[in-house]
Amino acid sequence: MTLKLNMLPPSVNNMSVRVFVRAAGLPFEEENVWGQTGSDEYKAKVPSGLTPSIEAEGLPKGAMWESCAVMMYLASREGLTNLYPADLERRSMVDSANFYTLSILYPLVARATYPRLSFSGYPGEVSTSDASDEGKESARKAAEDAIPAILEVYNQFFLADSPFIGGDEPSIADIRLASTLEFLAITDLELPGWLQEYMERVESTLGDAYSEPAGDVRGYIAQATGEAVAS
């Protein structure tokens, strides 16, 4: 059974996986499921109705979702270290800032960008309730200026001795986090110079396995912004 991968092009989330497949030189079929993840069908495969998700052999139920899980599990199958490091040191640094990465940054950049790019919020979310244009955009803006701080987190930690997250080479650390930053695009954040120079030390050094899927959610952010300037 050849893995199958099921996305959503202009998800940073749904990038991570699609890069990774890519830079680790696995084969797969990759299916666009836009519109398709709440029918019974998707949900028969996947009951959480998430993207990214794979279906391979050898998986309990067939199917995983999750992308640093999906990442992990891959790499750890087909014995690619050089992605998921097997030294515990280094991989201690790659499993820390992808969860990090997962439950700081991430929850702060979706709140930043998601009613920007139109993206459904997450239920409880202020973008969701019923409160003003004015509350909204205020909600927006505050996850907007915490991210700064979040970031700098990755410079004097993960990234302070190597130019890598674990290593001198990049792991799934470095695709998770990369493809995050890049919906930052949307926001009025001006990224830091040591910020710009790793996204493109990610991007240089995979190439067009990273360069591929980051093309999808650049040009969804690249139409959100023309819809933006239109209004």
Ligand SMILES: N[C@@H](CCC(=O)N[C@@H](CS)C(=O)NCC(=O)O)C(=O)O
Contents of the next structure:
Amino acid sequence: MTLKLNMLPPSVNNMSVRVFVRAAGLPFEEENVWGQTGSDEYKAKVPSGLTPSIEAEGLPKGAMWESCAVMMYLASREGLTNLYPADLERRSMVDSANFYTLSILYPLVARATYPRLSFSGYPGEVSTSDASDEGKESARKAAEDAIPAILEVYNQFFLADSPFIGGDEPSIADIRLASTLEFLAITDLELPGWLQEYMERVESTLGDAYSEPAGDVRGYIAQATGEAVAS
Ligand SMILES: N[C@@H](CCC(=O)N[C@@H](CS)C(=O)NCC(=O)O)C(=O)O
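If the structure you just shared is the form predicted on its own, then what does the corresponding form predicted in complex with the named molecule look like?
What follows is the whole complex; the chain from before opens it.
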């Protein structure tokens, strides 16, 4: 059974795994499940109703989800220590960065960008509440304003001694971080020079493996920006 990747093209959570399978050189088939994630058929396989998810032989339930867990599983299964170091000390940097990205950076990126991307926000967020438009924009802006200090942590810590997180080659943490940061193009933030250079380094080192899935995200942002300007 060929590895199957269920995905949504405009999503950076999905972009991470789409970049990973290409960078890893794994045989895979991708299915665009836009509009299907809530279906009984999809939920029978992936009860969270989330993407990215993979279906692969050997998985206890036949499928799994969560972008970083998927990358950790496949890299470990294939022995891809260039993407996910076996050396525990280097791996500690990769794991720490990935958990930080998912639990601290990503929620702020989502709050700062989803309203402009016309993505539905999570229940309980100001953006999905009955707050006024001004209240929603002020919450969006507060999230955006909090992002630069978080990014500086990657500069000062995760990338202080090496061009990539955990070493000299892009790891799954770089794939996850760079993909996440693609959404910042729709914010009012100006990326610092070190971060622009880092993003370029990740993309030029990974080549088409990065650029092709990034094209879907960038295309969506261009469309959303165009619509915002037109409306
Ligand atoms: N932490 C998860 C987030 C997954 C997630 O939120 N996926 C969204 C897309 S960005 C999803 O599939 N939502 C269901 C839908 O939009 O139909 C990951 O990194 O994989």
